[in-house]
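The form predicted on its own is given below as one chain in structure tokens.
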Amino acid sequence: MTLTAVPHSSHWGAFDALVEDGRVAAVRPFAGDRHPGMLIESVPDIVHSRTRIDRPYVRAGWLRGERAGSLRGGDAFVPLEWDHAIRLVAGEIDRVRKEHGNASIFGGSYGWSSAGRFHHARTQLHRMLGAAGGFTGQVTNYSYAAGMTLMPHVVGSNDCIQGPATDWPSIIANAKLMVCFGGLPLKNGEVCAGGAGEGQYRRWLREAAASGLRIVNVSPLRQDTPDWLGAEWLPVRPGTDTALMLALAHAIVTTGQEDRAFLASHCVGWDRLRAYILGESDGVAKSPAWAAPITGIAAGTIAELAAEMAANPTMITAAWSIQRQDRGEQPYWMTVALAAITGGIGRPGTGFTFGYGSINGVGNPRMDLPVPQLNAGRNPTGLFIPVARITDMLENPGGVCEYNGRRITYPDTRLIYWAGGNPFHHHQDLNRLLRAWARAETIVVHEPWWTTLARHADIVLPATTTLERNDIGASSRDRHVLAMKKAVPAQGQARDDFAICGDIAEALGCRPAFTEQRDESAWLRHLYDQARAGWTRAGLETPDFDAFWAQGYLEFPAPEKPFVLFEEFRADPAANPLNTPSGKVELVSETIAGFGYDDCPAHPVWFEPKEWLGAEEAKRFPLHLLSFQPATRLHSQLDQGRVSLASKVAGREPILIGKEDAAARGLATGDVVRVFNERGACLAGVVVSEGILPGVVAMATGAWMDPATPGEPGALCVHGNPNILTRDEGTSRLGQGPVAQSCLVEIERWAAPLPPVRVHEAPETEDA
């Protein structure tokens, strides 16, 4: 067998596609990756999947005039010729912008899309819609929306979330203790937005373990650190991280071990936060004894950990997941406060950072360099909603959303246009979304596969996968720039998003503004040359585009000096102020106080979550459901691939449950259960675990939603999508992030015959 190796990349790693007779037969990891992940094994399955969309389609009901008010998901689809499909889409854009205004076009498309920096679906779509007069867009993200909005008020930027972060060599050389709220999950280190030439996360964890660094995993799940890391597991009740942090702070302050000099010179508001911690302002001391019944952790254990944090150089880190809960801003704000109290901010290897273990690359040594990246252009309307408020927007045209000191008026959405991403993965309370989804007159989707999103669209345009086009992969968290060479022809009638949007722009009279007179090849050269100019300014010699393309990759050197977040600010806060009103760490924010939000006051506080094991509702739904990022796919990408399919239990998404809770319900590994609450229900396959807190169950997100009765909100998801169950509400009026981790459920054995999983097959079609 003669195989041709074609270099390529993805969010789950760089690889060579091994091609025979126009098909991807296998893949092998990029030669420079010493720690490749397993997800690349699914690449041949997804390129040549039976779920591929072979040509353009239109929903049969839409053709019959069933538009606004029509529940989607149960209709057959009618095949179209490309010219007809382009005319339909362009005609709808033109109709809506003329009759209702461009604000009534929602250009959603949130999601990871492609690792390629040119063929990035969301960017291509936004360029086209911007050239056509504009749209309503989205800000923040589902990963860390609450923290993303909060941190500029507290420390002046998002660097502590998005990077660069204090790097691993600095931590290993200087820290003695690492307290990890949400752990350091190994699985998340398999992926990196934009792709990575080397998965370094596993390497740094092993070096940390060998160094003697003591790591404490503060999480309901033991698996949030790998066994070989030797971490101490501190099983905390979900949703109570803020209470635990306050109690740690109380123990440090009452023993006189806070860094008073740092708090006085580099922070504002300490006196007020201290009064709250000690109970002087509200009569409730946030002591270890107070926190013990809330968190489930003994008061003595809390006091002992606090003493160690005060006595040793400590890095405090929080996973992105812990702010995806009721009042998710509070644990992030309190993380900063706890690091300020211990005095570690700006010192080598200590302080705080968010996201270690949430994605590959956080903490990797790297230079701060530009990456080749297509600009999305200007949106003439300037309108947006917080990313997780889609359902609110659809339900409440003309309603108001309070967000970060603004009052945003929801548009009257008539057209939803999605390219890249999948709201039926990311969003919460999917039954509510389905009902709101019906309010749109037309929904247009670009998709390579018959995902749940495609099945709930009106006009479906088949998009290529990355292996069917040329691109450049790059990430600000990685030291590589990677050639993504076309490996196979476009499957069926698929087209890339650039070509699709270009044809629609042509029909709308704005192609020159969209393409800037460049084709794919010219754009790749242009983007590379733009980034190369930045590399030259940084003193780096790099090859021209042709030499880079021939080589297949570019690797930058590691920095000579370890990076320490806030190091310059620590050394001289007057000369290097933070971008906050005071120039300092704002333990109390007068800006936030001025917004008047009772759900996010002037300093971090403990709010009892609406859904947690201490709530009255726990009597009816006594299990706290955590929905985590999967180890076997990236969000919902690769769900139809061999790695994801092999992880299923009886074809359903696994649910982790502790021995005690399983025994109480007569369950064993391999059983299928119905997981339910008032919002919906899904099936899942039981996996009994010793590493999960009693009263807690956990499922990965990303199984393609598969309703037993398509097109019917409230129908049982037979495949196991946990967002059927999660609550759709904002973290607060400040951040408006998702609260997926605040979710109560019950489970029961499924006794009936198992319904088939049909979402990995193409839907019904009919002739025009």
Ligand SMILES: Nc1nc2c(c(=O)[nH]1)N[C@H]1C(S)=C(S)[C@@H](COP(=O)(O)OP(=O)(O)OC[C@H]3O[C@@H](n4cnc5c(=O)[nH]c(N)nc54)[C@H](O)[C@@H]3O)O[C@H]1N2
Given for the second form:
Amino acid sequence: MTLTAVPHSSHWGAFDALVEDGRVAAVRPFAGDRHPGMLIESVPDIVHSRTRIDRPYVRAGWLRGERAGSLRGGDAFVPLEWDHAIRLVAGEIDRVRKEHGNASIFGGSYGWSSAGRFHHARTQLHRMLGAAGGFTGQVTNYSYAAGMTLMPHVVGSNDCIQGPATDWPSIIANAKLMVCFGGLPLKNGEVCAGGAGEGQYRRWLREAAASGLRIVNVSPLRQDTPDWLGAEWLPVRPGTDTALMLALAHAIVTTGQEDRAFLASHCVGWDRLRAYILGESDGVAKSPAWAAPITGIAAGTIAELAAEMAANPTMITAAWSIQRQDRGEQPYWMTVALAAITGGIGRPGTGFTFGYGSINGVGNPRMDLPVPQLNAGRNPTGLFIPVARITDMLENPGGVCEYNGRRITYPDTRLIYWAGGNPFHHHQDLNRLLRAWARAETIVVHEPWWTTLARHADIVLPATTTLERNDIGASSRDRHVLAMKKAVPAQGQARDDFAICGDIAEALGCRPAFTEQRDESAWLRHLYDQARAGWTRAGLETPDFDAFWAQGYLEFPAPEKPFVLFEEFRADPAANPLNTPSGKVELVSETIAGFGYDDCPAHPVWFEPKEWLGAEEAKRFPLHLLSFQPATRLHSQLDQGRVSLASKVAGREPILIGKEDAAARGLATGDVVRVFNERGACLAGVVVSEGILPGVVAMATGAWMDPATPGEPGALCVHGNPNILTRDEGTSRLGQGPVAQSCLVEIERWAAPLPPVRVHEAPETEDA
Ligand SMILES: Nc1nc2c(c(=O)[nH]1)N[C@H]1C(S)=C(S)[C@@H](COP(=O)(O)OP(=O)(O)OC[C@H]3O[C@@H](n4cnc5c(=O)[nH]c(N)nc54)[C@H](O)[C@@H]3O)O[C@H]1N2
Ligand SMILES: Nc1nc2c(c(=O)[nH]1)N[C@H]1C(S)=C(S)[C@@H](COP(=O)(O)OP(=O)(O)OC[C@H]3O[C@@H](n4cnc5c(=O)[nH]c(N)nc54)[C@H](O)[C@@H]3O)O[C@H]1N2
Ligand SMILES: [Mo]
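We have the form predicted on its own; now please give the form predicted in complex with the ligand.
After this comes the whole thing, all chains and molecules, with the earlier chain placed first.
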């Protein structure tokens, strides 16, 4: 048998699928990728897997009429024929919209789906539900909700998070110092939303290391910069970056080194922020001596770093993680302030940009060009909730959520519909979600796999993986457009989300509005041609669709000149104002002050997080749990693949713990522990580390939640999903972002026999 190479792509990189006998036997990196990642190795394991859903199913209890009030997760599933499943789903949409209105259909469906820009499950679902009269949606994201809500008030846009960012060549050529709150973790470069033709993050970190750029890793974890980067490690207590930044600012101001000219010409509110930093407004000087006991960093060390930042061209970056915590707006606002004080904003290679270490492609030089992308269409209800307020919404129909100056009334949710996301992965306090989930009458899920989400649904529709369909992969952070060709037939009875939504739309009488009379092939051409028109307007000659498809990819030229964020504003703020009320950087925002939120006042301030090592609560739960992005998978995706499985300890998700904390509990690498707090408990496998701040433990997200007794809130997760432990609350009334990183726990040895991990097997099913 010969292997056929089929070009394809994914959020974790472009590759050729090597196909034999209708199966993906192996993969090899895309030939153009000089810095390929490792996650593609898991692809064969997930396409052909015991965890695939072989056909449509319905929850046995739902069939018996157990709707609102039933705790999902414990019932067996009953197989369904496809046409019966489609009738049931369309019937539920129709019933709910007629009896309760479209707002009672929750179709936010947050999640990364897959890389293909056409078969993007969430977008397909939004188009279908939009055509059927609408739904309640979600705004912002779990990645940087607080930051993206705040930044338009402060600098007039989200470019400093979503790009284009000051690029790496500009940093390497011009900065002498790069201060990284949350580090530059190598693992995060494994991933790029929409896929990437090259692991540029690995490339640029290598070039930065070779250039001698001095890098400071401000993080509780040493591994947040790779050893070969030669970074200096400044271990900071989790949740205290704002205090550290205020103290750096204090040291710079009290030594008279702030950039007064820039603060006067390009910023508003400096007087008030300065008074706060110096303690003139509240009697507390935010000095290095003040910050030392909060942050755990010596006052002298803070003062030395401040002196270097003032004396050298400095790039400041903060990982997206540091705003996924209680009052997460503050460290981001203070990052901007610190960059304004050091005066680097708009100058080559300096200033600030968020997330250089958060995802592949930030700071990758790329012309500003459109990518092929399916439009999600209009949602006729126009209703939404901030993304992470899902449990609040389910618990409080008719309740009010304050968000960024608005008051949003929660709908009375009857039907939950999810395709392409996994709330039982991404949401905080999963026991609370499980209880609130019971309020829905019907829960519909499209999934390729028996994830924890699929196991907590009523009607489960099996979706294809990208390897079973044709698509186009592309990202605004990458210079490639990639053909994703169908490599193998649909597995079992799986169908594309597009086909499933099309049939439901048909049953609801709105197929033409959903498909716009195009099939897969016509859509791919249409999306390509639309983007191509933009490339042509930018003066680029590109191949037509057929030539692109035959070649398998398209590569844009790199831009001629390095990109510097805020360059034009810096050069002439009157001619090129920011899109803020003042046209300047708002160190004080009258707009935000006008909202009257005590949890996000007029300028950046230090708040003690509700859960941190300085809290009263730390007496009972003395360890701060960080739950970072996994090196071995994408969120919950690929958890059943070889790369992720090889990293588990005794089959559980690893937890990093420092030597002293392990010794105090009699723990060694390889032990299994119970990690717990008042919200829940999970098992984890111990890895003792020298590179973690005492008092801090860390686990990756993404192990599929596996309750010892499915369907019972409070059950032990035997596999190690940290969201059984995290707190579910908004960052503030401004951003309402998730606060996963503010979480206290205790851990103890697990002495009882080890319960099996069953979540990577198919669940119990009954006969039809
Ligand atoms: N504790 C803690 N929690 C966190 C975070 C954290 O740092 N700490 N980070 C948060 C962040 S930043 C994010 S972005 C979220 C990520 O949360 P999600 O985006 O929800 O996570 P994924 O695992 O990528 O979920 C995608 C789901 O879509 C399914 N899927 C993939 N392809 C297809 C398809 O073609 N069709 C269909 N129908 N389904 C498909 C996958 O099987 C998977 O279940 O997690 C958040 N949660
Ligand atoms: N391999 C892989 N890469 C990914 C993803 C994945 O699932 N797998 N997910 C992608 C997604 S959706 C996103 S949003 C990005 C997220 O990108 P980030 O949010 O930047 O990633 P994290 O790993 O959550 O956090 C980075 C580091 O911040 C540190 N940190 C946590 N809390 C604090 C704190 O209070 N202060 C300081 N100074 N440091 C702290 C942690 O040690 C952590 O390792 O990653 C992307 N990249
Ligand atoms: Mo994210």
